[in-house]
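Presented as structure tokens, the chain that follows is alone, the form predicted on its own.
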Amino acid sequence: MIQAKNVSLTYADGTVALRDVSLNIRPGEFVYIVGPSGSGKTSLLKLLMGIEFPSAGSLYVMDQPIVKREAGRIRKLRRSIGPVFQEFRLIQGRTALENVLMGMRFLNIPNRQMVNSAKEALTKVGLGHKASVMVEKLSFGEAQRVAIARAVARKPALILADEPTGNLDYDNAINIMDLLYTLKDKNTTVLVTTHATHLIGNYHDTSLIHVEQGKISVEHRGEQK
């Protein structure tokens, strides 16, 4: 799913973001990436999205190059990747259904497909009651739920979530990380940003990656419950 080989990201101010990465991770893990704010998390998230490049070092996203000479693949490539924003990138005055099929309008699927995909992601997440409602007359925690159907709907083979519990109190947050966890499978891998170490649950067969200061470690979780 995802390798990289000592791959560094130094960006155009001189600013060294990532050093000497390496990691493998296969199809249907849940990855947690953990770190301080600062530490190089979200630019990691950014490389494998292909918005930005390595400066040093080889990395493949479903054995795609992320180079920039590749760069039309890799916006084919995103197709099949699921983005979840710490700030939801929600569009107000239109309804949750509305929303999540925005997330899809890229991706040449017949409408009713795409109607049915996007209402099985919103009963998925909790909020299939909800599908007519305006987005901003949800509460923050449905917000937040509609921007992880969104990622959903897609069917993706990658989700990557930025930070999805940042601005939650800690009952949704859990719901949150709850949530996400449910969503992997063998055809589905997750990655999870996050700071707060202390809403990473007990879940079996994880792995985390530490990063500080642009270098990470690895630690692979066996069964835990």
The other form holds:
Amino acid sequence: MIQAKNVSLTYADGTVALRDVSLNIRPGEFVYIVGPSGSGKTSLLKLLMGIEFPSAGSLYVMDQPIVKREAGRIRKLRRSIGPVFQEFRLIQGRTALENVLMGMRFLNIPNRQMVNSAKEALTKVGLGHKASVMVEKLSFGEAQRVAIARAVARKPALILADEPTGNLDYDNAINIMDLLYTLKDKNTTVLVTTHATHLIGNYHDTSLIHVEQGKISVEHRGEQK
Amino acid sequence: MRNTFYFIKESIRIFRNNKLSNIFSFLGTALILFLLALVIAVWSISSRLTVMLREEAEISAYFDRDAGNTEELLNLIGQIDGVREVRLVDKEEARSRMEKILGEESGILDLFDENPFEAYFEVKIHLDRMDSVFTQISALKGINYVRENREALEQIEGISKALEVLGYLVIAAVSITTLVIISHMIRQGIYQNHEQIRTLMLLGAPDGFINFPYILLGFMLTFGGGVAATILINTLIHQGYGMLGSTIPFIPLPPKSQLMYGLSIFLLSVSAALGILGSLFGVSTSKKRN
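For comparison with the form predicted on its own, please write out the form predicted together with the partner chain.
Complete assembly follows, chain above in first position.
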């Protein structure tokens, strides 16, 4: 699913975000990415989404090279990814349901199926009753759950979730992690960056990547499928 | 199309986000398309006038009464290349024509003891052969002098050509102005929604999906302007024909329905094409980060 070999990322201002990172993540793997703030977790997800490009090394996501000149192909690749952004990136002036639908309208899903999937995803994150509420009227935690529903409803092959429980209380955080964990059974690869290390122990057969100062320092792998 | 309703809703939302500017764009587009239609209508009328006058192009050949056989002269003129028709207008017909022209003032002709008019040959010609026909008729034995109405024809033709050039200039000006207005509105819409566009890009939406509501809005603004201009010009033609018909009846106006239909088709086609082009131009010149 993801192959990174000696990948480094240096931003235009000279900041080195990632150094010599090598990874091999299998389809259906559930991976936690942990580490202190500024360690490079979000930068790693940005690379995987083709928002940033490796300064050195090679990176493949679903067999597609992440290189700048392939921008058009990367856009297509993103249709197979369910992203949960740290800043949510919900579209203002729309309801929760419309936001979830917005991530699916261009995926060649029949209308009825699309609406059903969106409603189902909202229900799963506990927001079925707020489907028709404008997103700007939702709390931070609710907005975050809409962002998660948008990612999940697309039924992607890969979910890249940046701090998906960052604004949630314990119960909702567990609920969201349960939801993401169940996707593993559908062979969806899930990468979750998190500070909530207390939740990690709740799930078996997961992998853990520890990022510190742009380097992968610890890597525990779950069982091979 | 699966997303038709979504695209229409998005376009309306983009319109509402910048309502005042979009309304002014619509009005501006309607006004310049109306001006275009006005020039085209005048051009069309003047062209028709020229064509009709060309068809009526004639010269008058006066002959020596003692020259002998007028029938022979009539035949000779009729054989000249460029002559469409020739007939003899005798003195009585010449006088009666003048009486018609003078109307109520025709009594002045009664002051003459004798009919002051001369018989002549009325020669209808192809306008482009006027020089050669004129020379050949003048050279015929028995022809005293030849009179032509070239000057008046050339003046009308000149006006028609000037209107044609003006028409092209106005078409160019209208096209450029509309393209600039619409593409600017589209760029403004894209700029105002850049966060949404960025999110859609990050979700993998193709450019066609992202851009379509903006293209649709540009099309609706311009085509709407075209529809408004069509209604305005048709109302004006309807009123104008009534007024012109009663005040200056000798102007050979084209059939009203033909002019209205032609202008409507032209305005709607031009506005649709400019709407799509302007929107595409606006979309393609907007800076978007992948």
